[in-house]
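Here we start with a single chain on its own, the form predicted on its own, put down as structure tokens.
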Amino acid sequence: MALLTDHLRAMAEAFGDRTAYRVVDGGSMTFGQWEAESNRLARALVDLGVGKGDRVSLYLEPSEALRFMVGYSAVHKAGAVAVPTNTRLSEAELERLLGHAEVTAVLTDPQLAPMARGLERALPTLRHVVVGPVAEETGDPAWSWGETVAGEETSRFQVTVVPEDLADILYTSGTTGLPKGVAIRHRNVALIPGEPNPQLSGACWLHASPLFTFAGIGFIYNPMQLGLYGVYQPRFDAGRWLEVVEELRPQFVFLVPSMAQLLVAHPRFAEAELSSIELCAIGSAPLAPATLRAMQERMPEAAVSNSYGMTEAGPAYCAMPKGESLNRIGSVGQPMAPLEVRFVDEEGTEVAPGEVGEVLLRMPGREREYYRNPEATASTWQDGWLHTGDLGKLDGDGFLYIVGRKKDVIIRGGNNVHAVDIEAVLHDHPAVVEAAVVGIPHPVLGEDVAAVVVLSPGAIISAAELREHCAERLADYKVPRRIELADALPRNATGKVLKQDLVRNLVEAPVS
């Protein structure tokens, strides 16, 4: 079995002096530097007493992306288990998450070190907090762990691991409750499986998702596995993103829907040079049809798609053929073998072809599970099928459509209302940048439909006008009775809207 670190070593041997990754407005590192420094750090972890299977938290600011990548490789080389950690957690949340993972060590930076060190007394398993240097003060490159790592030996280092050994514990975003840790084993950690095949085209892949998320961590190795070098934007800025695309001319880009919406609304979007992009994948949440159309029309030669994936599903993948996205608005593409898809109703009975049901996924031999949570594992994976909680259907040509989450179905007076349908209509209005629709309690109807809308800069429109816009395009029971305007929508680190926060705010706030 080839490891992710095997591919890095092969790239370092073949292209040691070539750029492997660069950070926008930050540093860069070659494949040789990445391989050597991760070998050195892996040895240091073992010397500290980090044993095979021990959990190691990667708790670093986005600007420390290169150091994060070195640390991620080093943890695997040490035979330990990487725990990518959300930097936006409160102290109590951090203690709960790292306590659940039973971490032995934390790899961090000077800015986050005080929070990490504050946990040493609270967590009996935590023995080491390893802090990277302040590069501006020491002169160390952005990828180096500097004097915090003893020794100069950088030759090949790999503690033996087998396919069933844990590689990562990746905590879900917690949009519907407390985060759960997805246990990822070496046999299913690679999103692009296969033996190392060193190649390098000179083109790049640009992304900006937090590295501690499923959407972000795959892009540590995905670019090199496709013969590309990686470019990472630590904090997304639409104007700077457009400049980077014009400067570096990436072949592939990955965005989350909120980033795509900000790009479409940016004054330079209509004139920016985007012709280098061959694949624009937009994932982690449903994408408004209006945004998809705008992106595809600006990049007519690119394959633009709303990609579908989740931490629990791992390498499950759907592909949208080039030129099909505008013909299949709302589709996330065709499921690719060996992925299998089924759709079931509330009782677990398969629905008729073309009807909406809960999406069940199966990847034989590559299933995942929750770490130290057998009850959640048993309820989520049944007979090898992952119950996603998403509602979807297949069309006659085998294209998958995700129509919402089971918990995003609002039952208003006995009528099922899919929030995504209303959000799509609101996004179609030129004054709307973002919209989120939720169900709120109603004494007669059970639930009522409410929407929170963010307007384009300078736009002036009333809630009544937005309701009229919806009424012209939706059945009357789907039209939001309540529409509130906001400066921004609450989001987690992956860009997903925190709808439970919206519901709480709407319930607690008086009607405007």
Contents of the next structure:
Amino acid sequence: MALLTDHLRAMAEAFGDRTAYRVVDGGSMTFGQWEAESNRLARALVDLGVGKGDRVSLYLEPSEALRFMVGYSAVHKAGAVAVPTNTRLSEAELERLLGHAEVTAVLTDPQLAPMARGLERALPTLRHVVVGPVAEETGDPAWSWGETVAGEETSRFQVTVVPEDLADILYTSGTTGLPKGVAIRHRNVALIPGEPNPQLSGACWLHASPLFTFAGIGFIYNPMQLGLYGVYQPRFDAGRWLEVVEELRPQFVFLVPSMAQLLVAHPRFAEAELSSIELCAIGSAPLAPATLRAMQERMPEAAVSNSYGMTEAGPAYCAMPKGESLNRIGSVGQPMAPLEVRFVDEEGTEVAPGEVGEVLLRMPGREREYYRNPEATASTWQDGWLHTGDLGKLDGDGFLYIVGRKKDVIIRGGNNVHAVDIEAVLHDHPAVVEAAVVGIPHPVLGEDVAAVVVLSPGAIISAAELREHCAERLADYKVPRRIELADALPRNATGKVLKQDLVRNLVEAPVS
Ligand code: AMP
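I've shown you the form predicted on its own. Could you give me the structure of the form predicted in complex with ligand AMP?
All chains and molecules follow, beginning with the one already shown.
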């Protein structure tokens, strides 16, 4: 079985001087530089005492993407486990996540280093905070770890790992209860499986997904495995994205729906030269039909697709045949073998063909699991079937449609926000009796976070003060933009909050 690092080495041997990755307005690296620097960093990690199977956090600003990629390869070469870490977490959230992963080391940058260093006392396993160079002072290229790490040796380095060894832990949520980290083994870390087959067409794949996400981490190796070089835009800006497409003429692009919406609304969208794009995948969250239509009509020659993916599902694909998107608005394509799909009702019974049910997925031999959370693993994967929590159906031709979410996740501009986490923080406030958090439609972000709160009798507190309370305890994107006070929450007979009703009321009522 080939490791991801085998692909990099093969590319470095065949195309060492060619560009492997480019960061928009932020430098580039060749396959040779990537391979050599990750060998050097891997040696340095082992010399520091990072052992096989130890967890190493990759906690770097988006603009430090090249160092992140070098770090990702180096962690695997050191036989350690990569923990890509969300850079927007609050200190308390970061402590919970890195504490759950029991990380030995954090690879970070000068900007984020104080946050990481602040945890050294609280986390007994954390022994090394490795901070990349201040490039403006040292003059190190954007991919180099410079003299931050000792050692000159850049020749091949790989601690032996077997397919069952852990490669990555990707955290999907978690400020309450046990954080959920999807544990990914070397046998299923490659989203495009296969042996190294170095080729390079000269074309590129452009994306803007944070590298700590499922999509972003996949885009580190996917381009080279398809014979492309990668281009990463660390801060999405629609106007700059259009310019980059005109300058670099990418063959493949990936967007999340909110980025696609910003592009469609941009004054230069109608005239920009987009003809190089052959595949435009849009996914990670529900995609508005109008956005898909506008993108496909603007790029009639390209395959524009609504792409469904999930960290827990890993390399499970649906494909939309070229030219079919506009005939199947709302569909995410046809499940590709060996992926199998079933739909079940609340009791776990299969629903009639074409009916909506919870989507269950199975990829024999490629199942993932939760790290140090056997209860969640057992309830999410049953007999090899992944219970996605999404609601969907198949049409008569076998096309999959995702129609909603069973579980309560709000996807705000591509960031997953779990209502329970915010409800817990609101409940922490002494004036709050009840709180329910829901996603409400937002024209650009897809969904925004709103809360309805019931105060204890006689309590006097404003929505702004409650927001402040949340802002002190949560990452900024999780803070409810809208907080409404109510006398009571609507509940069903068994006492569950009727969130659909809340959403309807919020959408209909003027903002107070
Ligand atoms: P994550 O694991 O963070 O990528 O989140 C996965 C979840 O995002 C899925 O379970 C879906 O609820 C949602 N999702 C991803 N892609 C789509 C899509 N194309 N349409 C609707 N929902 C999506």
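Positions refer to the first chain, counted from 1. The structure displayed is predicted, hence computed values, not measured ones. Superpose the two forms; the largest set of C-alphas matching within 1.5 Å is the rigid core.
- Relative to the superposed core, residue 52 undergoes a C-alpha shift smaller than 2 Å between the two forms.
- Core-superposed comparison between the two forms: the C-alpha position of residue 478 differs by no less than 2 Å.
- Taking 2 Å as the criterion, residue 502 counts as shifted between the two forms: its C-alpha moves by at least this amount when the rigid core is aligned.
- Comparison between the two forms places the CA of residue 467 27.8 angstrom away from its other position, after core fitting.
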